[in-house]
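The chain below stands alone and is given in structure tokens; this is the form predicted alone.
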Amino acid sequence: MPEDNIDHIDFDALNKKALSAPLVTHIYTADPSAHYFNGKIYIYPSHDIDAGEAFDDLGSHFAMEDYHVISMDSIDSKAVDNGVALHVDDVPWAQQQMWAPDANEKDGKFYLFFPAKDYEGIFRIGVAISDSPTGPFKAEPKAIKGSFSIDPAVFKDDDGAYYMYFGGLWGGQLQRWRTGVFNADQPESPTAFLPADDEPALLPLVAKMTDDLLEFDETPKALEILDKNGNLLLSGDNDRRFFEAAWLHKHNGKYYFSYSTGDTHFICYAIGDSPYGPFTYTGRILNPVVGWTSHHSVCEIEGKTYLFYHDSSLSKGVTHLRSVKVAEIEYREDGSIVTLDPY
């Protein structure tokens, strides 16, 4: 349900039929990166705030200054805000626009990973690190060397071994990288160095992390997303192909990638035999959400799947004003992912 829609929408009869209600009412808060961290669930949204940019298809108008992390003592129970875990101000080389963040553990630390501009208007990402699960986060010098983009997701596997996994379309820059070195011009233009319809589409990047959790171990690689017949997703194939919100899970000791597709508003999955893939396009885990965004984890709690996933019912369809919610998911015997509807 694209924001171009909204003047149609009844939003008391639609909220009375959502699947799930906002987890927190008293801020808006969206992109949620949920983990399950010693019997207790912490979520890491982005925390929407309404500063008056005009909207436009860069995303000026998501000018998000802070990070507040939500934890909840059960699925069922309610969900706390922490407080300002983390704030734009105290990150040396951020300007502004703290988009979708992740966090991860590592002996005993807790590990915020989060984009931002620095003061050339280019996105990097960050780490900012803490001895408690809900901050506050102190933020590293200088942005990961060699990170570009958006939207970090970082995945422990079984073995220990950390990887992250970013990137986005249009006002995520994603496209700008192209050749390896950002490219400036035309910045008023989100689709400017998009491929064409009928060429191969932009694919995200993973990297192995250091030990320390601090940089790459590696060049940042790309993450092939194919179709049943082992060709790349084509840039024009708009409801599979993958636009921001990268996350990764690890189900019945297979890989799945999920990501948004954006301007088409699902949350799609692709699954895969290692962590660098490559990934085969399987279905849709999530149809379209009140607002232009759409963006999720996957967290297993106690033996269950749930889907952590945003809208803007609660703000009666405003795109940057947005609110977590969270469904269970359930999985056929072959492995695929029951489409879930959100009202």
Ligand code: FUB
Given for the second form:
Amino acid sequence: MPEDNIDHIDFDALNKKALSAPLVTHIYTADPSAHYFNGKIYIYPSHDIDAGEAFDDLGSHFAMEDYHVISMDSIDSKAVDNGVALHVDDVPWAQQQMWAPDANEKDGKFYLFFPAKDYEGIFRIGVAISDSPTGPFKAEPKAIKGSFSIDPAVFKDDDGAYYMYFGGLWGGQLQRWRTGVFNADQPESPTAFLPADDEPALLPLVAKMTDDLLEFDETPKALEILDKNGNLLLSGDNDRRFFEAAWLHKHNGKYYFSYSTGDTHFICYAIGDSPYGPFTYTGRILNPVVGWTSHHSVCEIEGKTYLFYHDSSLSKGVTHLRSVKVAEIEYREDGSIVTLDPY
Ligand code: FUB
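Right, the form predicted alone is done; let's see the coordinates for the form predicted in complex with beta-L-arabinofuranose (FUB).
Let us now look at the entire complex, which starts with that chain.
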């Protein structure tokens, strides 16, 4: 349900038929990256605020300043806000816009991965460390070398290797890196430098992390998303091509790469046999929610699989004031996922 439809929405009626309710209502939260650490659920969301920035297609209105970690003892228990886990003022390299984060655990330490704009207005990805899954986190002095764009998601494979998936179009700046260096021309245009509709779509990236999880262990590689005929999805295939919100999870030995299609508001997934892909487009996990963005994570908890997602129903459609929700997802025998309708 894109932004321009909200005048016609009866929010009371919509909320009554919603698949699920916001997990917390005292603050706005979005972009939930959920993990199950040591028998407890931890959600690493963006913390949405109204900073007074006007709506634009570069996402300037997403002017978030800090992160809070939400925890739950079980999927049915109350969601607890653990307070400020990291503030932009405590990140030496970051100027503004603390967008969608993720976290992971290694050897008893917890790592928060997050994008923010540096002092040149370029999105980079940083790491912050804590002894606790709820923080507070201490940021590394510099962003990850060679990092760019937004929406990091860090997946731990069964062999103990960690991979970061990232990238986002328009305000996420991925299209500005097509030549390998940042293209600062036409700064106000979210769509300049995108491929033509009949060219292959821009691809998300993946990089194996170093053992200390602080740097890329390799130059990020493009993650191919193919149609059933083995062809790359095209840039004009807005209903299926990657836009932002990368996530990787594993089910029955297969790798599921899921993502948002951005301007068409779907959460889609593609299946592959390796963390590097290629992935074959398979379908949708979630139909459009109220609000422009859609962003999710998939987390297995006690043998069931859950989709953590957000919508703007609590704020009655305000694009940058979103709320995190959760719903169970089901697989069919062939490994495909039953599409959820949020309302
Ligand atoms: O929350 C800011 C941005 O909006 C995220 O980084 C995107 O994925 C979209 O949800």
